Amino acid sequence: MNKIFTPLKINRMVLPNRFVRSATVDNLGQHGRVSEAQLDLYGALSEGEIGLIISGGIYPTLDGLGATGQLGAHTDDVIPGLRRLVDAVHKNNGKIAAQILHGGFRCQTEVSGFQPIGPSAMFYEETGLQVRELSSDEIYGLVESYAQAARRLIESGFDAVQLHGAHGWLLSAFLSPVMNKREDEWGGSSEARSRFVRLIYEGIRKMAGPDYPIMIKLGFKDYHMDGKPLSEGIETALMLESLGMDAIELSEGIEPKWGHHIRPNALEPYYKEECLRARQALSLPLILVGGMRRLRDMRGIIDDGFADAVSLCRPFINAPDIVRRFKEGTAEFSECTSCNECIERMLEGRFQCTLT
């Protein structure tokens, strides 16, 4: 079998192959707006015949800004620039989804201008900042903000939207007993912890209509010692599937330390077992990220039924055209060594691989 170069349908969106560019922070935006450097970057990605490009995380509200170069969908003023970004992909017949990401407790006041927020008050040692607990009214306000951000992204022409519900960002924090200590309608049980994500999905679906693709990057399991088990992540995924979520990219939730999901020196898939358990429970399209380096491993993920698509991040920093080279038979693996030096460069405002 060799399904990896065959089409995949996600609601009305048809991808030409099973390769997904996972949302990747490039830190190249300018005050929340699209830059020329980003137009060049996404244009190069779309020339590489990637099935679906997922944008770097786009904040729905100013207090969700997690990096200086992050793009925003917090005001209608950003729509013209986002349209240019979409056009840079569409002119090469590519598909692009917009990821909505609120930084939550990981935000830094010196970047966003706001005190970081989360489901519960806490002191976050990695930033040295006190996190403020959201009121119930503020949470309902954020539900509406996500819907309005999605409206702007849809008006900008994106082929789909993806919610970021992994890696400790705001949605992931609500889903985790590590960060969500509430005992009201937003916490205290798995069902209550997932209420925020459910209402956001329902708000976007009501606005977008039944045939627009809505996806989520979901942390199925917390790797924190006090975190949620895989069974709870699958429970949340089943709930979202029953509501009509169109696809799930499988990743991890709360980490023992930031960056655990970007594993150094990882040269083979590292969420396979979690994905197999999820596949046994779920029917909607699953996208597996993490450690995709060799084409034979990626083919195995698809052909053996673990997932319906594979998602790559760092290999596309190394070579935006790697999918085309796979298809042509001129490459069998990515030259990315998972050294993570690109992360350091990105933080310095340079988006490039050290090997190129």
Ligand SMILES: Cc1cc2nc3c(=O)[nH]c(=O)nc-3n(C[C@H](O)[C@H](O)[C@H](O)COP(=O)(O)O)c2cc1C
Contents of the next structure:
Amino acid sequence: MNKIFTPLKINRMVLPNRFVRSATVDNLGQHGRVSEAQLDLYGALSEGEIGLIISGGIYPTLDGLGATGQLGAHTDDVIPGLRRLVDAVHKNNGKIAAQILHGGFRCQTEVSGFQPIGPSAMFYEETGLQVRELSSDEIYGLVESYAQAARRLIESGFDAVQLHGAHGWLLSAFLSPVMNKREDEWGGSSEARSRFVRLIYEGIRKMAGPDYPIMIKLGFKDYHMDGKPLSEGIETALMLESLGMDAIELSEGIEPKWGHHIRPNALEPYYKEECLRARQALSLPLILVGGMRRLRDMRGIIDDGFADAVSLCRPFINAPDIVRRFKEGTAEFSECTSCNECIERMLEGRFQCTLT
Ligand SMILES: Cc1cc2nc3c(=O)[nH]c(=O)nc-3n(C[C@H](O)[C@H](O)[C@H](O)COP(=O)(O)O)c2cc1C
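Counterpart to the form predicted alone, namely the form predicted together with this ligand:
Now the full complex is given, and it begins with the chain already shown.
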């Protein structure tokens, strides 16, 4: 079957095929603003006929900056640059969503200029920094900042926004009993831990209107002994679906060590079973990410009903035109070996695959 090359509707947005470029920070921005290198990168991606390109994570407030070259949506000044980025994709008839990512407890003072923040105070060994607990007023302030960031992204012309609710970053930290030890309205039960995400979603929906596509990359389960199980991730997803969330990309929450969600040497989909469980419970469009390299496997995910779209990250660093070559029949798999050298390079300010 060729369903993978058929359109997918996510609210008012119609994708020409079921391939998504998963959000990928390139670290090429300049002080939160779009650079020429990024215009070239997104131009090349959009020439590759990818159904939907999701931007690298964009911070909503300066204290959420995780990497020096990350893009920001923290002030209206960024809008003209972001418009150029969107135009670079639209001129090739591509679709682009903006991912909103607040780094939370993982941020480093020497990069962001702020003490890292989170739902609860803690010492974070990977950065060697003390994390400050947010006050309830500050959390309400962040809800508003997310809505303002989304407004700027919509004014810049993005076709959709995606909340980053995975990989331990701020929203995912709130969702997790490991990181969120609060005993007030933001912590305790699964419902209270998901309140922050719910209010952010509702704030953006109110501002964006009913037909604007809002998606989330959700950590369905924590890879931690005391973490949230898959059943709780599905419960949160059901709640978001009932409120009108338009699509969910399935990933993981709290990781044993940063980067666990970018599995080295992966050549096969690694959240397939979780996705099947989620699919059985949810009706909204579901996007599967992680480890897919062979076209045969990707077709199987769609044809067998595991997910409605497949999302790839490292294969597009290797070759931005891989979807076009899949479609033309000149490629059957991605050359990406998941060696993860691209992560080291990205952190050093070079965004490229070692194989190309
Ligand atoms: C260089 C690099 C940057 C990434 N940046 C982000 C990001 O900004 N937001 C996000 O949700 N995931 C990010 N990821 C994770 C990917 O989106 C994806 O979930 C993960 O790499 C698994 O997919 P893959 O096996 O196709 O690479 C990044 C991964 C890499 C390698």
